[in-house]
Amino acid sequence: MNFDLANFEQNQTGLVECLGLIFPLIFPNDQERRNHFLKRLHEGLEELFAKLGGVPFTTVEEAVERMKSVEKWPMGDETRLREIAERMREEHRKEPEKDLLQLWKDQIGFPYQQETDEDGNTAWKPFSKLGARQAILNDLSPAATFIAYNYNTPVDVQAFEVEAKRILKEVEEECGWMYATLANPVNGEPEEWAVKLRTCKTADEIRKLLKSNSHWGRINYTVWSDVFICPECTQEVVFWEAAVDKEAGKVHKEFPCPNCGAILTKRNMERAWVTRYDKAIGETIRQAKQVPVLINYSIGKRRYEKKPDAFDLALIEKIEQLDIPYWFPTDRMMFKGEQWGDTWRAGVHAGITHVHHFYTKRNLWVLGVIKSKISISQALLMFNSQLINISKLNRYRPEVSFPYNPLSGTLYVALQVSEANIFTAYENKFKRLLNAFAKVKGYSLIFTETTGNSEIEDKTIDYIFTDPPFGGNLMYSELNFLWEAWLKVFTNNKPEAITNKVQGKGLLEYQHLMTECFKEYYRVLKPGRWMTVEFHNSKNSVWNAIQEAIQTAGFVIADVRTLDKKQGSFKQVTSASAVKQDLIISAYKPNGGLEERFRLTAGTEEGVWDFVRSHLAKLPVFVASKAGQAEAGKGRHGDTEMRGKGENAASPRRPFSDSLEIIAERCNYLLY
């Protein structure tokens, strides 16, 4: 027999020391753990082919006995022992043409199996007894299930290419007008556009009067700014023209008044607002003044930038007066209007009281046909995809090359806003989705509502990994909402387990939730398997809450380590005390096994000694490098790895070399 090695690395150097023995072991070098550990790894599956392999089952007691024969594999003590082959007999009844070695590998979820390579040699590579799984995918949010539910639905792919062909382009031909600009235009040439254009009682007649000029150029993007009043001379001040270096892509933190030369800084200065009806709600609003103040165009593949002209004011202006003849969401932001949640900012959100209120009325009329001319459900998907970057979220920051630069986990609007093209974010977009639906292969099962009352049977889950709210991170159902609305539903936020003030709910609120759900987790998980919760707040508070809820389910948390994302999130980024790390938490449901034993020895000498060797068994082995630092638990290139499809499912996943070494220095205290 031979290993498959082809991935170990032979440069690793340097004394290395090996904790967690009974008796701690030190290497001259890592290459030298590797050997020795293989070589123990290699001597004990040689015994275990030797004495179950090719063995018929016949009873318990015998079962037991061939075992308890095998030295140089853990196999634990004669009670679990025992255990394990009533198992195997049951098994065995079903399959009696398994021998006494795939039993046993069934029942303790060995990892190997042997396989015979082109030589001709047999070789132990990992596996999964369980095949590959089919995923069970969960969310309170029906804008969650639906992204979920179409990037792991099997697609028709060029059925989906040609329906959203077919979308875009028949929604340019009928709104392409609304991002048309004039191109390096003569002197009088805008004005005299925006007559013709004023006269103009219909798209229709815009369209038309559009064609009669075919040196067009297309906009991909209008900046908008704030207007603020002087506290001096109480003239308007355009921030874009006042405050921002254009060269240099930065705000000044102070800068004169273009009328009458004060220090000003947007502290002490008041917004500017305008009062207009909003016909699509009966209602007048009153809103913080914006206005046009740079133009990012295109003419075949160069691009220029300008000061909107006299035609794109008044091309802006006519598509305010008309009104969309599409359907578009007028839902009241949470149901409420004014001041919704805890994303609610009373500097950014005034007048900004309905979902249509978060778009530009060129942007909401282009989504509104497309929306309109949807039959497939991936082709949704693509519409829902950009809602958020096409919307006043999208903040204009000259210094990224990024199109798209909403502030995650708000729904901030800045001072400078940058009006994208609908039609470009989704031919961009459209190229992504053909990509990533040709590798849908197979069907999951999707589930919207609360985790703490999910419809699965008990144990018959084999791994979850969970991405829980965490405190008051993310205001989800606040955050959903702009998608929900284009999808016509909403989460239930009852059960979401966030705190939240607009909600009535805190800390305690908030732990009470994420027990009940940690206790579902619980229940449908199978003894023995592992849960994986990805964490990320900044509270200690909130840490404990988490900590209690998951223990408080019965679930022992093994490891706890940091994912680094490169990028962290809003509150990451700028609070001080933030944790600037995700933490990955491992945790186990111990085996029903274990729970009986431990009943019945609880407070025995025996009892505790049967929970430290069981929990040990699955806590990462510690190893020391000379320079003293712990390298436990990490991949060939120190980077986290979880368990993905096909593996084995009782462990979280790590390298193949790994595993070997894990399994073989635990084997002084491994209890199956």
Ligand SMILES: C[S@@+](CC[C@H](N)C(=O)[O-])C[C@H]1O[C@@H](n2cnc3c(N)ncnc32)[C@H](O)[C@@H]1O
Contents of the next structure:
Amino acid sequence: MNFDLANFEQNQTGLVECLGLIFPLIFPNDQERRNHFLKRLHEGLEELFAKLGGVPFTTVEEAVERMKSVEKWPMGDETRLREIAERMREEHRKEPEKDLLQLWKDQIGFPYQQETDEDGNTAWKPFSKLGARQAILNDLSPAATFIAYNYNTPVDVQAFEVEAKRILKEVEEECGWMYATLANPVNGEPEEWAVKLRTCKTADEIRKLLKSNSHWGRINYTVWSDVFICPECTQEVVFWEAAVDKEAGKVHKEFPCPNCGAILTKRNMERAWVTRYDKAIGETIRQAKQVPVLINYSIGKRRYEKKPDAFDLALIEKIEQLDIPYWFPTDRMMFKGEQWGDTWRAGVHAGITHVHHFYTKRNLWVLGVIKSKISISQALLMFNSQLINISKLNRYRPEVSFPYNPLSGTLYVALQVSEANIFTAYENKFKRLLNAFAKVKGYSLIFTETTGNSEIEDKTIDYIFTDPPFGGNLMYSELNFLWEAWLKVFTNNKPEAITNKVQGKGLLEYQHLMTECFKEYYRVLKPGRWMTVEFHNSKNSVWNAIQEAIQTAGFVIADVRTLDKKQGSFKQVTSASAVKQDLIISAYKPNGGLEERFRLTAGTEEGVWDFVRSHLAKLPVFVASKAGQAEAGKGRHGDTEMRGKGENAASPRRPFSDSLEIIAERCNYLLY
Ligand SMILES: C[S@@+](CC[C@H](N)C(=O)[O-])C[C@H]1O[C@@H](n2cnc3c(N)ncnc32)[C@H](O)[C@@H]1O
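Having seen the form predicted on its own, can you show the form predicted in complex with the ligand?
Below is the whole assembly, all chains and molecules, this chain first.
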């Protein structure tokens, strides 16, 4: 059964008819239906507690009789009741102090427990009979599972704090000079300092030299601009100077050449190139020329801007001349170098062939120092978290106050790059991580492998949430390459489920890889359990491929809704435009009984009804909101409470009445 996005519409008649009862029941709306069954549930519970609660265990016969006498909570025929009673007797031998109701609850998997509230009153509260469960997190990318590990492993927050502060302090002492700039220099001062700087032969000498002046400003960021060649006068044109209106923070499409006045556009100019020897890889490389054009710096809490002066330029030049005495990654991009993948762009990445080419020498050096001092995993997470923001991927966007603006999902290097101060980046991140780590509870199992071939045993998983790749939306192994290069572990992208020209993967290959993954999900999921698939892609072909893959694996798609990440809510899909948003697909693994019955009765009317009945029993209940729009039925996933990503994880627990609804929906007979 495919959900055709264009035609999938909700039945709007309003009346709710419950089939499958001796006399079909019709309710004016779903709330009425819900109220009716909740009332029945309450009555059933009351009778149950009255007839089974607190009375000591006697004989199997008596237990059967007493279970039979419960009218409003049907427990099955005599054979089943006897089975339950026999098991109760066994358990009673082991734990004679337990009362009948408790033994009965254990056998039947009764989803209630007695709790005492703050006032000392006892009440029956619903709970998951499965108890606390462990999560298994899996991704193909080591960068992804490295993040997953650190956010899901309890950490000694104090140890992290001590370690992070120590590293930042030591690195600041060693490298702080790299972000020094003269604060309000008088005429000729920058030139004097530039001369002194040029006499220094080592980083130590520079550090000592700068200590002789106590009035340094601290660079927040340096803007670098591309340089072009004017086709008329063949002079260099610094894009920032010729095309950018600094007051308005705008870039002109057409602008005059500062040398000859010819009207220029980005397209009618050639780039200026620099050829240099790259000692790190022992090769001569040719790269697009970029020059520093603006410095934003602070003195105390006040911020200032200036054009780089003679000292600033000399400092950059000096750093370029010195060797970085630390390790940094020099891997060829995707082990290829040129034209590394689908994120590669001729006009953008010419000469950027290795990982270290994404960094200015200054930031590369500081990163190397930090990396050398890290000894715990959480500090490495902090380190990795800023690797993109402080790279050349950080676009300079004067209209945006936020300091980090890489174009997400790409490795785009803009015409104007903002080289961010590494210390500021890490100081900010450090505070946020401290808060996050303090909240981590419980362990998870983390696997780094293809979902298409997992080590998990058959039918052991209660619920699956998956956020798979969406066709060619994001080239994960390419985008993760910078992080992974610093981690020194790379994605094996052979089974990576994406469409990617350079990897030779089209839609068919994508669908095949996704099918392999869903088959594994199917294998490990317990029968009758649910899988939630998040999906985002505007192409119908990818949407169809995902649906095909889910169904080929054996799942039944029961529901599709849009996820409004801002609101954290689910809405039912009503139009094709919904594919532009995130979709939430709910699918279940039919339990073996249905499959077997379907096989035996295939082609018969009874077989069809059996499927329809089983499927309907799985479907969520729609609750009409005030606006008449369908919202998610609660408890679709059995014991699993599903939340939107944007929803506050610490939101209050569901009220008791809500939980009863969950139970009501889990009891198939109440759904019909
Ligand atoms: C949409 S992202 C989800 C990222 C993250 N796990 C989450 O849920 O937020 C898709 C992820 O699928 C991973 N991936 C791609 N092919 C895979 C495969 N065959 N097995 C496991 N993970 C795969 C990618 O590395 C990427 O991290």
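Residue numbers count along the first chain shown, from 1. Just so it is clear, the model here is predicted, and its values are computed rather than measured. Rigid core here is just the name for the largest C-alpha set that superposes within 1.5 Å across the two forms.
The rigid-core alignment places the CA of E90 2 Å or more apart between these two forms.
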